[in-house]
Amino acid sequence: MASPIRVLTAVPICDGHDSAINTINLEFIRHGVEVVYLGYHRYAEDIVRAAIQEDVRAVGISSYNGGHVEFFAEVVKQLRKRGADDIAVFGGGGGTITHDDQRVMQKRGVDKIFFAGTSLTDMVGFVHERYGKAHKHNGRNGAPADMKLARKLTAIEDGYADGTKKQRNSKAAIRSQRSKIRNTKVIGFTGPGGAGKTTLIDELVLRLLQRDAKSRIAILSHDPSVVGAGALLGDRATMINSQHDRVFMRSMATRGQAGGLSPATADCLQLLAQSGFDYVIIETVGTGQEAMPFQSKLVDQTVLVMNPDYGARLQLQKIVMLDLADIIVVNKSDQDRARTAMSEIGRRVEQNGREQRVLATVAKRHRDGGVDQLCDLLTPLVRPMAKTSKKGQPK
């Protein structure tokens, strides 16, 4: 697939006005865009972060709950203080954004604002006549860091999807990368749609951020491209903990891929881990039977999240993942069918005759036990405390 237009879309703090950024974000992607949709609900700081890291050509606001002249502006002032002063900002807001507010809020930097009444097409228009070129000051000297690792891995995606290069999946080229990745674990989650694996894995780097203050965490979330259009990158839409300095996420489309990664997902992960990255988690698109999609031997360790309620016990044993899995998870757990469920598929695995483990999560419950016990099974090699005299200081 060519190279899109990427573009993130938001709804400001305190506004949880959500149906027409869905509308606009389908119309996007319908046409060859692909749209990191952060959610509602939203700092100015985190948009700038995920606009950022995500390297879009620009950011898209939908508020209808006042206070537009002062938001825009402060994500416009944001961006340019962090050196993305190429990363455009446009919006809009039905009937809240009057006239005059426009012309306060273009001298203040905003890009573009729709009324109501502007068509879906002219606003996808503008979209492609404006944003259609890569950023002018790319790699630029005295960028932020996550603003040239962001840059850098757009290069490598642009790369395949130009047909400048090739996929490396042979065995060798495989041992080749892993042999650079030494001192990052590499934590790979996949499972169907609508399992909780995003949040499941907010709620572990939630743990990791506490129990190591010096980690660094990168997130690699891949999402599907729609056949011949664009993509819907939605994961950060439920990311909390996420939202944090010491995390670089990155939302990636499979572009044509099948098997629920991106064909620049091996080479983006090198990057990260060359960038010096304690840990990467690789979450996959939600999958389904057939999907075996860290055959690579990429990851460290693999966990499979399910739902309790997978249908009849004969399923069980179609999922190649339940053969393949270092660790699955039963989330939602508190549902009625999970106590069978964690039987069910108990059994089934102990007729793979290796060493897995089995684990029930609510994700979206605070403090969850089950949770806490995946985070120690995936990091049981952790940064020693330092040592402190008796006074408390470190020695």
Second form
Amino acid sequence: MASPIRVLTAVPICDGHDSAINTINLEFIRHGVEVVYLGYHRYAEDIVRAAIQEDVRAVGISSYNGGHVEFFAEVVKQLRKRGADDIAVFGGGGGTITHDDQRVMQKRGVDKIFFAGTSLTDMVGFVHERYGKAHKHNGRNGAPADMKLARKLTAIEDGYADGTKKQRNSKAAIRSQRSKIRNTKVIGFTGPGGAGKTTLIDELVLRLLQRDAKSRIAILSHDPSVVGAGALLGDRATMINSQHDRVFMRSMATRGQAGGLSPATADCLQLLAQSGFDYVIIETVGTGQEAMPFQSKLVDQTVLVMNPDYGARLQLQKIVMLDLADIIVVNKSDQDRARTAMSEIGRRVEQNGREQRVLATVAKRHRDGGVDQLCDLLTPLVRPMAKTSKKGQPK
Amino acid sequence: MSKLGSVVEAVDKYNKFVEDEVRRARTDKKFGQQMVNRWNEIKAKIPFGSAPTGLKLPRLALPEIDEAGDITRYLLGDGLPGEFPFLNGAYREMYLEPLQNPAIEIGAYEKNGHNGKSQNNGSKNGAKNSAKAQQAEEPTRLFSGLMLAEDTNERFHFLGAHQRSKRLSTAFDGPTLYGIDSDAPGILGKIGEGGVAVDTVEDMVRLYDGFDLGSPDFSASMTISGPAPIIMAMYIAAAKRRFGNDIVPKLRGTIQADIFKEVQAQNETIFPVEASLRFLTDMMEFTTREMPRWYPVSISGYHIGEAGSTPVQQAAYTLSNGFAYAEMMAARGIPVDEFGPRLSFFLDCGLDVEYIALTRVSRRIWAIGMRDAFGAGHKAQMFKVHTQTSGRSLVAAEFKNNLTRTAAELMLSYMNGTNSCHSNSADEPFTTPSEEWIRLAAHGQAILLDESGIFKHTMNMLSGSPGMKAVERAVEAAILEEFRQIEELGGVVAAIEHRYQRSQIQNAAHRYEQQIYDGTRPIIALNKYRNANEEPPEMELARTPKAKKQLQVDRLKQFKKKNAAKAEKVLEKLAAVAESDKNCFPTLLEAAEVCSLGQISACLQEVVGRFRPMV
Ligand code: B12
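Having gone through the form predicted on its own, I am curious about the other one (the form predicted in complex with the partner chain); can you provide its structure?
Expanding to the full complex; the earlier chain stays at the top.
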């Protein structure tokens, strides 16, 4: 089977009209399209960066608050400037985009405008027909590093989708690569849905970026595929701090695999770990009690993020990651139940008899002390002064 | 249990109380007779007026009932207009033409201003029933904003030219709604589009130039929520510049400032929710104390409805948001009878059948909830509401049909007894309205209220009719069911964190669009009676010329340069206050004099962080 079509959708800056795009996203994912949704009120620059990193076939923009001629053209221009001229730009804005506007926009490189009154079926049909084929090239010579990396990741995902690649379990192979990537720290985040993993990671990214003005971070985030094989990959919409030139983010759909990750995850992770980032963060989808997603030895530290209200104490016994995680974070610790949760979890991990840390955070709170603490645990306290050798080689 | 749980209980209890009283009226002879006597007394007092044709009509229509139980159900369950539980209207006479010769004094129909629950806690809203008979002002209030302040000012004067009372309603452009300055990189295309660009107090002065902000006939409404406290401070600063410090307590108007619905539907939150709510309550505390004629929050369902919710979801989320604000204000120690009368509402009115009674039912639930769950008195029980006809129901295909749609929606809005109303222009799908279409939109209201006799002579046109009752009952039950869902998730704020309202709205919106394109929802000229040869219409578009955008940027830069030193100082102070738990609003007032909107919101974001959007 061919890989699902990936598109990115967004609403322009100073515009919160998201009803149309939400409806269209739902329709797309029910018809086999993977939608990376960037959210509303987004700068052209953020859209372009995301489109390249996510290596989507096209960008769909829904604009209502005017200025669409300028905005769409700006997105096209920036894509071209960054060598991604094969990423198409399409969109709509009901009656606010006139036929005259459309003519100007098409001249400036916009692929297609959908006017008021177009049926959802027509839009889905268009996307399948027009964007059904993969990009022609794998990142031209001179294309920015982001784009080359993005296209390699796509190749890995496509390999799994069409069956040319099978999941390996050769830990040895990975271990042999291990020495090459000593400068990269790989951190895995998992936990049940609604625990606030995404927010926590984004707050962490903010701190990592601030603590070291040069550090580069990669994020591999996962969302479940739905029936119909599409997926809504919406983490970027909430991860506002991660939309940054020093952050490379890739959203992946689980594509039918249980356990919180995608069949292609291990290979993608390995590629990222070798690509000269200081940190690679991997986030699973919301997982169940038996899940133990991070088998790969590439993951240096694992963080289990929990909600204080997990139910009765007995439930804790069943959570496998409580045995495996290096750090357990009780997020939303402003809730009434947090104190009890901390002590119950504390007692639960004591049984394991190994060094595990339990932390309380309120990730949604600005400058939360708990997140600072987590950041301390994840950053080596003494960092190598300067990189004396080339990226990817041991120092 | 959150307060919403107590509201559900209160409504259930009240409905049971009504039925118990009905039974009592039927079994207890003496009580039954009392009710019948009261009914006869009320009827006897109803004045008659006459239509231009000479037809004599009672100014209040009552159902033709004479049995004690039925009378009890009507008086207690619905209430007369202006009386608890306000199903029929917040005021007694609403839009009625004044009587030529008022033979009977316009007071309560009943001697003591009956309130429906005299046995239990009648003292709360009893004798001093001060319900105004009529709306003092015309209910027409048209939302407008375009290009720069002076352009919108011109539009305001154009619209107000023929009105006794000047009721302005301000639409801001995208950058302003998001607290961003016009000179910020990356937004040039958006200045003055879809609303007016306001960066500084100087823009605010220009915006309302020529209007007497302190006059009792003037009121300004400002549709902005994310940066509302900052814009409010700028409005006050502008008023002081023009009229001196004494103007403040005289200022009259509304600022939307509804953060809950922003997070649920309109997407213009700029600070994290908790911080937004804090700035909002800071402002509300100030206006409640210092500006007795100001409505500091307009609890809005319009945006929820337009984002695609069902009518029931709209009413349920709006009311529950309202109760959540009431809970917050009460938690600050402000008495319910102080803040309650300063809360106002804003609803959508579309063409779905629920709209026949949506506002009526909302008024009833609010009144019962406020009285019985919050202990509010008469004025704080009243649900005062602005209605806007549905923009989303207006389509581009053969757009002139939109005139008919809006007319039908206006009719529904006034049948529901709205206190003020905006009618959309037929060019709604394309652009901020041009003068041609906005004039017709305004005329639509005048045709209904002034020209037609429908609303002039008799209150209660459809009250108590079997169809109306059926819709009311079904809608009320559905709203209470939604309340229970929210309560089960832990109340409004917890439900928001669960994305409950957002996901419900999104699913409803998707279904709505699907229904259009599978034909189960007929939209004339779009999926039914479509004209295959229709050409795209030639519309007059309100787009801001480049030169104007540049002018706005230049003015702002000049303002910033002129005030640089002062701005730095006051921003430092503002950051410190925001860092503490003191009320920020007084410092915002200082900042508004010398800082731009973008400078202030950036300063606050530095302290409290940015809003993290929800999908
Ligand atoms: C719903 C709505 C709102 C809701 C939005 C809720 C939400 N969360 O989305 C609310 C009430 C909050 C709102 C607020 C405002 N709105 Co408004 N709003 C509308 C309205 C009524 C409908 C838009 C809509 O969603 N339609 C439903 C969609 C599904 O259908 P459609 O628009 O016809 O689009 C079709 C195609 O174009 C296509 N399509 C659309 N986008 C995309 C994208 C892709 C990728 C694809 C493939 C296809 C596609 O799909 C649709 C199906 O056929 C329009 C007027 C109208 N009738 O169109 C005004 C309108 C867009 N709003 C307008 C304005 C000005 C505002 C405000 C700025 C007002 C103010 N000053 O406060 C605010 C700003 C809000 C914000 N946060 O930015 C103006 C814009 C004017 C202009 N550009 O000149 C309009 C045109 C109304 C008007 N005439 O004044 N609004």
